[in-house]
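Have a look below at one chain only, the form predicted alone, in structure tokens format.
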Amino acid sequence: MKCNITNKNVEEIMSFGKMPIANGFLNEKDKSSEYFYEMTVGLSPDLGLFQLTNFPKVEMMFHDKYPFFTNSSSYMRNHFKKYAEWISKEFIENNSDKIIEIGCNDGTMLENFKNNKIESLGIDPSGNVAKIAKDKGLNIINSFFSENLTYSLNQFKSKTKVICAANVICHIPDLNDLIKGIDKLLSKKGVFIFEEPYLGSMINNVSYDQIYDEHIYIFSAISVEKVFSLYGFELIDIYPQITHGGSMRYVLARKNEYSKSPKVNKILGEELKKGFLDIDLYMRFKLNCLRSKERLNDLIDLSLKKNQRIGGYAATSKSTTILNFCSINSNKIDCIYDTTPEKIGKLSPGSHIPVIDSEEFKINPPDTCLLFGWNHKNEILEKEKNFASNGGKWISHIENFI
């Protein structure tokens, strides 16, 4: 499937090879029919938009068995509680203001607004997580967000003070349709707030695992400003976040409705200076990705030569990119430890490494462990502090991260 964006001029940067569905953990019997696609990335120079140049149909990624639950991380629960409190403090003036969350997952953030008696609506295409949110008593629509959907939302049309999202907007292929839908729902002084993994952090960390089928775009301030300005919106504020190894929260409103924070021009200027619109920056990123791949395989091979047992920790979407790009399979890694019931007992996408209960990590730990959930490093290392103290070694595809 191709991106549906305003600017079709995309310069290809690199291919990560054949990739399966990142969250497509599978049973043994399904190995022979597993779906793969060529995962390539490119840059739209006019918009500064870093993106997948092709990807699977969204229905293959978001469905009734979507194996990711926001509530599973205590760190993220706390993050979204603070996110909701910040929105309420900065933008909600009274209980008549309405709020919509796009991609609400299991309702972890949205329930904070329910507690404050603010009229809210959550929209999510994955039936299983949407049901969990509904069971919390939240107002939920199980659907993909689109301009067409807004025609059925009369009570929110032109009356919504805040539309928010977190780690979701990068999933939506058609940014044109997204912004048209937002425009129909927001009130005159309404704001659109979303946060996503930040392109600058990905480049600095060489965290290429941020790139997978669900992450159709990796945004920068430049790309957000340029894309939304085509529809009469402007970036009025921006807040760096530490989540996901470095994210950015963007606040957008209709042009000339709010004063613009000085932070916006500061960060836009920094991005221009660093070459975010120049293809050379991304070609250097490509070389760094290849070097990272070589380094990780060297670390694994060194452990294997010492007859050490290697495991992986956290069966994340990101792990799919690492394992398949680096050609690491069950011949090198025995298993991946995880807490998600929907993944335990299955095989990792493409690499077919068994996923087992993380409780086994305490009982029979490996000698070396590849930390896939590096963006939750502090939470995981605190939980598994006995591993290192007993001689276990953590490794990561990100240099000097462990």
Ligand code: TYD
Second form
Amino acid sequence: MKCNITNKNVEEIMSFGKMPIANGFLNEKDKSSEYFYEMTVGLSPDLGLFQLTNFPKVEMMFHDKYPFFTNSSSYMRNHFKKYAEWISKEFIENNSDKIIEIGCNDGTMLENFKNNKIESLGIDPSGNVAKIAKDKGLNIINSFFSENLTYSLNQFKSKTKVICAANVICHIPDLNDLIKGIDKLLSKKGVFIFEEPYLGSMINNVSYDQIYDEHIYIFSAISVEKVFSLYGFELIDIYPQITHGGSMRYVLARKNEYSKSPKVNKILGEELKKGFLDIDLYMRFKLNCLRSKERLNDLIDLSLKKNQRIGGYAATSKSTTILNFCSINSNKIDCIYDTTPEKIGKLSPGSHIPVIDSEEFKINPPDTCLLFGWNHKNEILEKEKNFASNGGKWISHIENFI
Ligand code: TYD
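Right, the form predicted alone is done, so what does the form predicted together with ligand TYD look like?
All chains and molecules follow, beginning with the one already shown.
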């Protein structure tokens, strides 16, 4: 598939090679029929939009067996509670205000509005997670968000004060359709708020594992400002976040409805100065990714030479990019420890490393452990503090991270 908004002019940056579906944890019997695509990234120079130039059909990623649950991190649960409190304080004025969350997953964010007495709606295409949200008593539609869907949402049309999303907008290939849908639903003073892993953090950390099939775009302030301004919206505020190894929260509104925070121009200016519109920056990123691959393989080979057993911690979507890009499989890593019942007992996509219950980590830890859930470092290292104190060694694909 190609991106709708930018397919006219995208400069290719690099290929990460053949990739499976990032969340496509599989059974032994399905190994031979596993789907792969060539994962390439590029830059739309006119919009400064960093994007996949080729990716699987969305239905292959979001379905009734989607194995990601927002609820799986206690830190993130707390983050969404604070996100919801902030939205209520800043933007909800009275009981007639309405809120919609695009990509509500298991309802972790939206349930915080239950006591608010405002009308809310969650929309999610993955049936299993949408059901969990419904079972919490939330108003949920199990569907992809689209302009078309808004025709069945009469009570929200032009009346919605807040549309929010977290780690979701980058999943939606057709930004034209997304923004037209948002435009239909928001009231005159309505705001669209979303947060996403931030391009600047990915480049700084060389955290190329943010790139996988579900992350069609890695946004920056410049790209958000440019894309939304095509549809009469403007970026009115911006809030850096520490979640997912460095994210950004963007607040958008119809042009000239709100005054713009000085932070917006400050961050836009910084991005311009750092070369976010310049392909050279991304070519340097490419070299850093290739160096990072070499370094990680060296680290692993060093442990193997010492006859050490290596494990992985957290079977994240991101781990699929690391393992497949670096050609690391079950000959090198014994198993990946994870808490998600839907992943335990399966094999990691492409690399076919067994995923086992993270309880095993306490009972029979490896000598060296590659932290795939590096964005949850504090939570995981605290939970597993005995590992390091008993001589275990954490490693990461991000240099100087641990
Ligand atoms: P996340 O970084 O949100 O994943 P993704 O890259 O898919 O967005 O991490 C979620 C995964 O990490 C999920 O498979 C559960 C696992 N996990 C653990 O196994 N233990 C933990 O303590 C935490 C925080 C996550």
